[in-house]
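Take a look at this single chain, the form predicted alone, given in structure tokens.
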Amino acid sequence: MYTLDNLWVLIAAALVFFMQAGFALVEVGFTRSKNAGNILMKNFVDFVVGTIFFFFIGFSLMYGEDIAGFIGKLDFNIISDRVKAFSEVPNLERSGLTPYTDFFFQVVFAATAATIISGAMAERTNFAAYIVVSVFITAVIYPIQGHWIWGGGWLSQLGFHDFAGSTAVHSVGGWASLVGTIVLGPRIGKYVNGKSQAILGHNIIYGGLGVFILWIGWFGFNPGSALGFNVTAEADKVLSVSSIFVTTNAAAATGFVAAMFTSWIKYKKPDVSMSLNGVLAGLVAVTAGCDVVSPEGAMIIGAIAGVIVVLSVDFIDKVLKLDDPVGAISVHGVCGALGTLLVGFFDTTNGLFYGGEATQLLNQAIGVVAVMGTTIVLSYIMFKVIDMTMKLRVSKTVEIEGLDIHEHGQSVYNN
């Protein structure tokens, strides 16, 4: 099973990597053509920067020797040291994941947390400044929260449950997106006389294709987080790779349906972009508890997220007046937190709906609030320092004429 475990996790990691293409297409499709190349470049930056800085810094801060339950010990040689120790184990005695398999699966998650931000900050962010943002997210901010939850930190010791990252990955990206939109301000023309103006994306087909790719990638994101294929379903607990496929897919399906009907009721038409975000909302929400909820529970979680994402996008846009072109704050921040809390209700072993006590729900709430607060504070410091030193936002001229021409010297559409 040692070989099968590593093979499965590497395949899952490749699926999660493919999600970068999905994010890129969603962000390009939901924004204007004059900024398509810039968005594509930022998605490449997230993975490239994540690969380099998570290798040298982020991985050890997340999985290194625990320091007071807060952070891992910084060790630039942690991966090479683990490889050396692993190579000294006789072949017949090896088990689990190789250090390289473990690292590669973790780095694609780090890149995902970073790439969530690019959509919320689209069409007005200085490209050089964004590179620095990506560095800090993958090297520092995400690893700190990740250590608390998955690296042996205080939240894991508390009993907080986030199987594949509704909070550890998605809420971190979502709350950082919230801060980024506040510091950046809205796009020119987004709010006129205090009223929100629609700035339509240039190709909804790209957005739809991107969501399909993300849906496929999630079958690596969630089932891959079992960290092996030699996992069986216990009598009292849903913990098998195949069951996670089912719960993940179920939440995505009901997320779409709920968002479609909510938008239909609210806007008198079944809105395409809202329905697409409903899929993502369902996927994000079920990610925390996909291993411990039943398929029926996953459907309910997805449906709740599908309703909430429509209401949240509308509230953030029209009431808070925060300009998030792709709905990243709602999909990843709000629905990530929501799904994490719902584990306290739908966990088939400890959830309130299954005879459990409120302890699990309390632990979930503590984790959600702690990660949200810490991410907001660290992100605000990061964005403000970057803004003061190298300007986070492009000039008015660049924003009006398009980032592709000014930031990259060419348009991606050359008819």
Given for the second form:
Amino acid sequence: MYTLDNLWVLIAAALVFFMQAGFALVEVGFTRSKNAGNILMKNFVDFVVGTIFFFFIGFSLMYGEDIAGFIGKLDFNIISDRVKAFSEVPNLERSGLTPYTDFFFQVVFAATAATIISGAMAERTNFAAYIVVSVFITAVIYPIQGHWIWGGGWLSQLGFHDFAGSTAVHSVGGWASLVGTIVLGPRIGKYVNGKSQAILGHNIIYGGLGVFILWIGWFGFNPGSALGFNVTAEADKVLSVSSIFVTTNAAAATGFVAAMFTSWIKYKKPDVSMSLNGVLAGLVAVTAGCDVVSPEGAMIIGAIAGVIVVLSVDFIDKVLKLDDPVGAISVHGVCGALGTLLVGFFDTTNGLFYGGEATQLLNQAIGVVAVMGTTIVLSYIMFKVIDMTMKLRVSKTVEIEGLDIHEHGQSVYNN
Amino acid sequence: MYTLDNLWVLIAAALVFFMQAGFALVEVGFTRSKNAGNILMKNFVDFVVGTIFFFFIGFSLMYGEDIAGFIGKLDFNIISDRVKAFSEVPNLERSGLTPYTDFFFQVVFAATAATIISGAMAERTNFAAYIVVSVFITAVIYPIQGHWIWGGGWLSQLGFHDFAGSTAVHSVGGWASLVGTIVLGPRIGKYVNGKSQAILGHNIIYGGLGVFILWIGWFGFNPGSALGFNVTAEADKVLSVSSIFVTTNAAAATGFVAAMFTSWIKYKKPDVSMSLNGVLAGLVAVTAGCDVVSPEGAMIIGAIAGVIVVLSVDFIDKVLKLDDPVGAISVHGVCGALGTLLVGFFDTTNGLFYGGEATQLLNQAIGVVAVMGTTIVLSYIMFKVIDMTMKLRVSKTVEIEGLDIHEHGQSVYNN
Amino acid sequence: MYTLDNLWVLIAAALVFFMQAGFALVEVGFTRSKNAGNILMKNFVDFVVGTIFFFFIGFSLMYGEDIAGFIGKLDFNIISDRVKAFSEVPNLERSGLTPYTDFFFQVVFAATAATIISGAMAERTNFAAYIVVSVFITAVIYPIQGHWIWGGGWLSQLGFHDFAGSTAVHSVGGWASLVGTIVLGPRIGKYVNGKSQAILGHNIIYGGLGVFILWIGWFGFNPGSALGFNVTAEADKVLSVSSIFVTTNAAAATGFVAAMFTSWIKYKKPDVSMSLNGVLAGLVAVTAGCDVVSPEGAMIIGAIAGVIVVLSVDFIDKVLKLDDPVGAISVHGVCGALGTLLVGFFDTTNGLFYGGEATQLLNQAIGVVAVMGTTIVLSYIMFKVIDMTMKLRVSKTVEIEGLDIHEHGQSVYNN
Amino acid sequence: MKKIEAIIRRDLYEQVKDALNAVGVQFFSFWDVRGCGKAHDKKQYRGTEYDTSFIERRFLSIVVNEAFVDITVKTILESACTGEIGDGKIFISPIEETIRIRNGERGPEAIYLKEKE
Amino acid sequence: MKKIEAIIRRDLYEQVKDALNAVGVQFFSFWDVRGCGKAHDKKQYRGTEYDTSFIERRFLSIVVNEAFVDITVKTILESACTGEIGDGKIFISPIEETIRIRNGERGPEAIYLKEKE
Amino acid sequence: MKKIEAIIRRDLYEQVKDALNAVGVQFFSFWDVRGCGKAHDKKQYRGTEYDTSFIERRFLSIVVNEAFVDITVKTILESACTGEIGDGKIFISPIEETIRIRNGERGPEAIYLKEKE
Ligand SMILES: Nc1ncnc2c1ncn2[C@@H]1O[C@H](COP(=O)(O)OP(=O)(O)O)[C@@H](O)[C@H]1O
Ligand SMILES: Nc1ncnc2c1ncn2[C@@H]1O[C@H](COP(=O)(O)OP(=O)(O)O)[C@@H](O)[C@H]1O
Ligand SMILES: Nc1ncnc2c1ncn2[C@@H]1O[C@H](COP(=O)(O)OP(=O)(O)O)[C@@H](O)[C@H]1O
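Output block for the form predicted together with its partner chain, input the form predicted alone:
Zooming out: every chain and molecule, the one shown earlier first.
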């Protein structure tokens, strides 16, 4: 039903919006107090820049008229045109989402992709340069991949299944984070004689609150991606949405448990921030297939992600020696890819474990690799150009004394 | 539809309720740690006092039987009477909001008006006196202006357009803050030899989280003010509500951007707390016209508010020398008035920029001025009477050593 | 209507989920910084353990086929079986909640019961042992009582009225807290020469934010317990749900006011954390009867609870000498029981104050006592067995130096 | 006059303070410090071990006139001692002059609020 | 050289700092401490009274060469004094050696950045 | 015995601590202070400039017996020096007595846990 569909998607979008607060808290909490204000600002910038640029540019590149399966046609007026067309439909014959609902739900997703990056690049990125990064991600990089997967592009034609964006949103953010981290280099003091040092987050309680907020936000992110809430003779979105609540929640729970026990076994103690990452890992991983897996399947997906995220954080930190303060690459990049692939196994209708064929898995792998490759190339170009034109990284003094004082002229904590 | 209308408005009201948490965090964060518990208490007091007094008194003054366009008739039983009447309608013939839904949505608005003031008067107001202030605002001052604008009073008859309360809620809170600030005088140490000193907020991260919470709360505040969610042959509230989501969000985003760049240009660095104020300025400004402006119009309104809020904070602080720790006068008073006036320009059906006549603008100006004048007079009387009877301001020692210890016997931060 | 019922209950469940964040913040804030990470972890554990064990075990014990009015039949596949059955109903003939919606709403309640305990047992409980406690609460203890009250067990047959769980959820948590506190003993330094000492909470602002979050969560908890949102010729859940919003809110408000003034009179100053407890006391107390009391009745219930919670905290702390850092026994146990009994007085159809007979009150008393007795016995056995097998309490050194460092290897607050 | 600096366990502070007050030592300042010792606490954060090698302690700075040195030290020794490693240290150093800011009074008199006793 | 330790009201810090700077005392360190005095502030938490007996103060540690001792003390006395109980104390103690870490310079020269003046 | 007080850059703490440990100086206390210097950092809050004139630093208090004074100073000079303005200072002052709270042991013996070596 027109009204219910819109009501649900608007509420879901508001919840997804709230994830920005969650990301901000996790990123602030997992880093040092001298940079807290800067990270907060970056999280706001992600969202406000996203809102503006996705409105004028990103949305049409993603959902505009398809050009060769590769990109949508740029159209600054796409939204007002659609509203005009929609308004001409007699009220009682309207159906689906209004162009506003549609845009609003999409824009909060675009901002999510951008916000992932700020965590990985925390504590050393030039603020002005970061604003430009945000613009490119929401106006260009995210929309292109998004077009492939959700905008009628080649991946959606192929049958690639990424229901709510393990790949389209999280992996894009995660791989861009990977590249950003490489181009930036590690924070001063992170590697001493090649050995990784602990740089402690200054308030893990913020991180915990952030994860709770992200978790509730995900009840908009995943079930909202049904883009409606109705029942017809052909399909029952009510049942489907409610099942997505359960699968989403199940994966988050097992993600926590698995990460907690993995860290417990590996490090002898249950690590707080790793367990929190486990929740996010489970959520990211189940996002691709939350509509087609069973609650039990979701639990297994979450558990796998919870184990992998700990191993991945370790590997990236100690072996690859990439400095990702919040674990964004592992949570969003690695677990996003992982979860997308696992759809090929756990999809209850055509996953391998349910007697399906390998085609689905193959399609998933193609999508994962294509998005990873493209994001890496595009974001590498972006970071390099920005670095050359305006310097991506702050000076040594600024980094040591804190971005808050140098970039914003003040500390956020006082007496 | 009866069910959908109520469901939506109840959910919206819950979101508006949550704004209390946002206000509390912003006010706590923007002030000093020695007064944090006191401000928290005041924010709770606003809401609980609002709930009780608006139930018995304020609601009927605002929505009771109109007396000469000026005030509603006082009626302690108005809600139970309405419920009784409503209950007699056969279930399936019911329509609109239930009296409970109606009251609940209204009460969270009333409390918002009250809560604005606690920020401006922070760090020096006597707690007992503040409770009385809260009572008067929610029981008398807000309902009177509310009656004029929304309760069938003279401004609503005039055609004054204030969809969700830029004037009715925010300006009332803002102008009362102005008067409170004047009557109280500045905090000790705020002006030294006539020069404004920085008194730093103790935790701007709380402020940032507070702004995110306020932002999501505004998705109840503005779209919820459609007071329903349905589509009939005559009107499509679905389209309208969804458009309000977009305009509200757009103004918040440009408010941030504009305030950030204004502070960047003016002070050489992008100021964190000013940028946060920019979000609120954009939200407050778009509130009056969120239903009649386009997304592009909302962006411009937000941007104007974002610039103005920075200039206004500066002006009030340095020229008028009024000590408003959180910028409440600028955000709610100035930007509330500004946004209300801008409806006269940006209203897509009869705003000046869309070929409308000046009547709308004139009506807006009348409303803005009338509410400003009345609020100032009423709240001046209120503050003076309270000051004379129970002292509005704490003693010097209490102020210096902190309200937490003296008024509540303890500090909220310990080890 | 099928769609609306599910939509509302899912949204309500998401709000109830969010209460976990509120509990975590209150518990973290009311205790010392050296144990903050540990308490955060326990709050996550409650929910994730709840999700998993309630899925496989608790749900069927609570809602499975009734065995002699005492317990549901254990059935690991109950949810998938129900989904299968539900899927066979033609889409357009479906009604009520989907099995997923049903389970999701139930699981967030189960986790609430568990999470109450972590506060009372804070700062001295062995983490591994606590995980086992969580398992037992959500898999066994809560489902048994829940079955009696909501699952078709003997109390529901008797006519015991506990609409949203003052007894079923809160008292169960509260009484288990009582036993846990007794078995554990007080924190080191809490009683010196038999005199209760103040052990200060380290961040009451977290507590305040937590209470705001719990408050909005309660707008899912209570109105969501209507388990639907529709209107038929026989019943109007729309009116009922909206009235529950009002009664819930009213009791919270008067709870705050009453606790504030009680502490003000008793201790000469309005105590911040006691006033916060007052909100929760009001909410817990109104939970049982929120559907059958008037707003005025709810206000009185809240006020009584607000007074009682202060006296009870005092009594438990100073007379019984039980060390409950957050006041969980008083808020959830005492006020849960109190609120359940008050239904017998304030029920507008058959409460004593509205001309009803004493039967209702008697039934309420029977339920309160039965649940209290059973919970105490079961949880005593549980705590004792856990204590004997794996030690419930940490060593003296761990307690003195902090659970964060010893149990998790790190502090959550750093620079 | 002497300055007695005592580094004690944080959790014993109340006890030490009460004991000091009981013997008439009612004026001092304190703050929280971190104490490095041989015990290298291995901690870890996100799987990386780090070595804080410090313990949270409280630092008391007590300026007394000669007559009070012994009783102050004795009182601290009694009230701050658990007998286990990590009890902390007391350092005594000379103070040449003490001045009460309120009235400019100098010397030992400035240490105790005589006129109020 | 002497170490001048001043325990002052937190709220007067700015004033004291400005006064010190004005007389050329521009280098010092400070931190926040709690000061115990006779005034036993009764506080309460959840209905239990407790006795913090401390007030929040700021501790200034200023090392100066002999020539600056008097002016420093005088300046603090003037700028940190309200005349009400609780203004704090100044303690003076000997410093045997001062070394500037940057260049290893020792003695009174290390205290002031002469070369920059 | 001497008290060596070193005010160093916070970011160099780990390095200094490791260097000290390496030469056998394993016991000391530290806390965070703010250091005032000539460099007046202009900061701003909501458009109002203010002058903090301080930098965040770490204060190390190390009591050693005479034999260790030189090596301690040398080690700090080496490990805490960047050569840029703001490296901090070292102050040396006399300590008359040291007492280990755990067992009441006095004098230089109290400084090092000999029996554990
Ligand atoms: N030489 C020193 N200089 C400064 N502080 C010291 C010194 N020796 C010990 N301390 C402080 O005292 C604390 C406890 O001393 P420690 O030697 O561990 O106890 P114990 O003597 O009982 O073994 C240390 O953590 C440190 O803060
Ligand atoms: N003997 C002392 N040793 C260390 N600090 C002291 C001593 N005496 C006073 N102080 C510090 O000075 C502060 C103020 O001193 P107080 O005696 O209260 O002021 P006044 O001398 O004006 O009455 C105390 O709170 C404490 O921090
Ligand atoms: N006379 C002093 N008394 C106390 N602390 C001092 C003194 N001089 C310097 N300091 C501390 O040392 C820090 C760094 O000293 P500074 O003179 O800026 O370095 P540099 O000598 O390399 O120029 C100051 O910020 C302050 O904390």
